[in-house]
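Just one chain follows, in the form predicted alone, and it is written as structure tokens.
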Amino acid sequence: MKEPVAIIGVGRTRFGEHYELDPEDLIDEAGLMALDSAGLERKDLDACYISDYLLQVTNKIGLEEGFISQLLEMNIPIEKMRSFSSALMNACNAIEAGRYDIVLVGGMEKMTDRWSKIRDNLMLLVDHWSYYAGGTPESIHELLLREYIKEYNIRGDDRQKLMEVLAKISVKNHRNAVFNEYAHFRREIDVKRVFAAREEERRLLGLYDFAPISDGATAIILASLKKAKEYANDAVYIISSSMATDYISYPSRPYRTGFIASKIAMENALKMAKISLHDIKLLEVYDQSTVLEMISLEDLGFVKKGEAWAKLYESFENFSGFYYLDGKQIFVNTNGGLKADGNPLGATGGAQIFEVVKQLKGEAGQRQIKSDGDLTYGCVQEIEGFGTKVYVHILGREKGGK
């Protein structure tokens, strides 16, 4: 990045089952909150970048740009992407190029409006071979876990420890969500419940290992550095954004014990930000399953390959709200992650950004982390498909570059 883009406002709805609300109700709530937090009005916006995966299917909204234009009663440039991170990256590029000064990035999804068919739609985000073979969204996560167990020869007591770690990840994220007023699930669970759900399914992974189907919307206001100084004294900066891709077919990939796209995106993001991995203490990772939270720590470089389960097992023995990795505290998914905060696809990345901004500004309330040093940087990982496309954003209270 030539110059970091500032986040001067954030907003979101509660995630959950919003049968009574239309998509415009959700994005309106999130967008107004973001504008209000930035001290702006609609007329101040130069452009909008929005995201959703499935509104064309779930709500028969075919041209989202016109939908948003009508909602705003404005004729500004509006572009639609699939994921929030894609919308965010394109908005940042436009601001860096000097095209716009103030941009709203928003995401929304109404997945429960197509409840009976939504899992069938989600299968299309993997690959058509898996789709026609009847592969469910959950089955491919179990394939990843089996590959991991096989590759690192995890057997006997170690395998039991691995399964306990995955259960405790779920328990940890539900506990974090108790203090998140916007979360889909604000109740604690225990390890016994996680194992009972697995036994009921007769699989390695059960109900409590996966993120739910959610509705919701998120929005952030981006500004150039020049404009940010006019509106905010405590802006959070996007000091780097990176993206990498991989084969759409998971079984065809030469590397199947994690996501190579996450590794590449993180390495490039760190180079762009000119900081080191050790500067980051706060992570929001894309935990569509408990397996992905564990493996993402390896892919992003915080743990050596094949060692995350053992390191997390040690951390959970005397757990105090963070993982202790390589001699430092790492706070992961403080909002409850996708697992408990919810996962309305087009809006999910915005919730991750929302959480990191709140934490960096010390505005996270009861879930505000207390680290063993200054909290200066946070990292967000968003995944499209099953590791097919991975975005990594590094946010900071400083502009990076050491």
Given for the second form:
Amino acid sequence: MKEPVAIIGVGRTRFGEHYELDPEDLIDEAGLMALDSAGLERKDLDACYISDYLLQVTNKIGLEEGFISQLLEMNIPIEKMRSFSSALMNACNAIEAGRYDIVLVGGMEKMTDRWSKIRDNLMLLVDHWSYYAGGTPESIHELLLREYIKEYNIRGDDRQKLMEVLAKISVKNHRNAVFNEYAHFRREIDVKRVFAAREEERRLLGLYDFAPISDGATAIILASLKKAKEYANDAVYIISSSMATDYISYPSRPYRTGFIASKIAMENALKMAKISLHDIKLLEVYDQSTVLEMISLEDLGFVKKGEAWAKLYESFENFSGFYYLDGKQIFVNTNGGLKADGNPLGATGGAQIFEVVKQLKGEAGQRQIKSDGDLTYGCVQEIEGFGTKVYVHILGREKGGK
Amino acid sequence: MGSEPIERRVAYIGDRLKGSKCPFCGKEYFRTRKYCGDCGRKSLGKMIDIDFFYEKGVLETCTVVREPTNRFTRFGAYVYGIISFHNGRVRVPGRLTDMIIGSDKSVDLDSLEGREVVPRFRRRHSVDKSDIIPTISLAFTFADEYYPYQPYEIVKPSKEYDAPGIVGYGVYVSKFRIREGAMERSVPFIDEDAITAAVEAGKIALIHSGVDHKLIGKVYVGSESNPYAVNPIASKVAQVLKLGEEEKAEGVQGIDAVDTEFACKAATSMFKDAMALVCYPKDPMDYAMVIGADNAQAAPRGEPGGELDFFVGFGGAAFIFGMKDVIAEVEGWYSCTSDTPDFWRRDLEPYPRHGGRFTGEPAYFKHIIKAGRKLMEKLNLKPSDIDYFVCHQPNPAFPARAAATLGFKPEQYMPGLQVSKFGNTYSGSSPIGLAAILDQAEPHKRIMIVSYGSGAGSDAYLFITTEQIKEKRSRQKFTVKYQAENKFIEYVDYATYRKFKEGL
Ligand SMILES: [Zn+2]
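Show the same protein again, this time as the form predicted in complex with its partner chain rather than the form predicted alone.
The complete assembly is shown below, putting the previous chain first.
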């Protein structure tokens, strides 16, 4: 990046079912919290970038910009994107370009308002031809797992270990969410329960392998470097903002044992931040399924392709909150991930940023991680669709590497 | 509410699995495109049209969907995965069809992956009763099971005949059966209907005949179970099988396509029309296709019309008529008709009614015997001059009695008697019987077929097989016998049969 962008405030709602609230109520709550934590008035905002996937479908509303304008009682530029990370990236671009100094990035989703139709809409969004062929939002993750098993010829005991690793990812994320007051699920589960759900449903992956359908909103306040000094002296900086795309049709992609877009986005992000992968000890990955947490560790480069299951298996043998990969500590999804924190699509990326900011600032309370050495950098991976768009943002207490 | 333009576009590509191939580097795509991503501008407008409709694919990876999206719930559980064609040059998503997976049944995915599959033209998913019925060929069955893989190769005709006749034929009966007493009846899978059966029969007829699909000038589809009250089956058949010359710019086929209706003789009635067209003096067509296909409907047992529920079947037969490479030449025909409403279905009624008063003597027997006798008289033939006899088969007893009354012996009529294997396939009934005879007849054998359609009438035809009947047999793996005695047949209970028949 030409110049880092400062995060001077963060806010979010609880994720889960908000039966009584409209989407604008949710974004209002998250936005106020973010403004409050930045010590700003809404009149200080130069622009807003907001995100949601499906409000047009779930709530039959469009023109979200108008709702935000009315809430703020302001006429500033407001644009709507799909994922939180896409809004964040566009906000960063604008700040870097010198157009704005203070920007609110907010995400919201109200998926439970149209619970009965949401899976059809999600699958159509992922790839309409796969939908026409009978695909479901869950089955596509199972196909990825099958591709992985096939490519790396994982059989017999190894296969069992892999399935155990996936279960333990879910268990770990549920445990992390216990101390997350905003999480959708704040209860521990055990490996037996993950396996029991798979068996009961007679599926490869079961209920506890997948992120839930949630409502929620998140917001952060960004500031240009020169403005940041006026408001905060302990800001966290966005030192890279990167994304890559891939074909809408997963079957037609040449690379199907992971997401090539993750790999590309991460490589570019590291270059942009001028840091090495090993400088990152904190990672929020888009674990829409337990498979995606495992695969993402490979795609992002933390472990070699085809080895994550074995390395994670070792990590889980004496697990104390972090994976041990390539001789390095890596804390993953400390807020509980999408699995337990929840997954209100347009707001999800905001919760990932929220967590990394809290951890980097040492404000994560009971879930604050204790890493060997300084905790300087954190990384957020957000995915749109099934690997169709991957965003990587690297956050740092410092304004980037050398 | 569906969207008609989206349905049209998805079906246009998906029914046939259309794609493109780069003439420079050979890269292939599912879904047509104007240029190759690797070769760029030089390939613009030069891409070659391909499709995977007659191809064999490989199920690469799969999983079981047990909690489908809303429009797929009537399928229950199914296998869903990635299918590759042409050694992995193209990959598509796909659902395995013709497979019943109980909620308590586990599926060994390892044993399925890597097996060869054939695309099948089926209904895509459920929609509202008033919507356009969506279809797609991203449904697959294993190539080594009930429905065998058969390549479609166009064969240049070698011989011209003086009289028109049958050039090729195809029979399609589903893999599922219900067995009650001595009778077996074919049951559609939940994504099948008269439209999909018509397409399958037509496809198999093209494969068997080796006829160039572009040279078919007219297609008739006879059915009494078209899922639409208004909207032809024949237009779907023409589009999917690409019958007639394709006008690509407009996406139309240069063919006349029409549905016909006259209970169970809706197809046989058109045999003579088709044969007339291929020898029409001024502007003859090369070929004409006639299909009879039905998902015969019946009210539940105990309700009015419910007596039919013991006999209804599912399936279809297609015949291609022409003057070249004929396997059975026509000798003559005779039809008779009377206003005898012995079976009918009023508009908006789901099931037909059966007038017990007319059935049998004054309807079925009167017309069949009249037509059969009259045609023999016309051509000055005795039953002993005829090698095979087949007539409409609403149950096992009627056709045997009609044949005996006409003076035929069991050895003459048994080869064509298929009702106890498939049930009454209505428009497909006597045509399937005719196909069963053609499957086994030697050259120079005389065959008589007499159809019957309620309402009422009969069409009688006499055919004589030619030498060429034998040379085409190698292209017909999916014979009537093969479908009747297949080891992959799955028997379903009564509740499943009713559910499958009702469809998506
Ligand atoms: Zn090319």
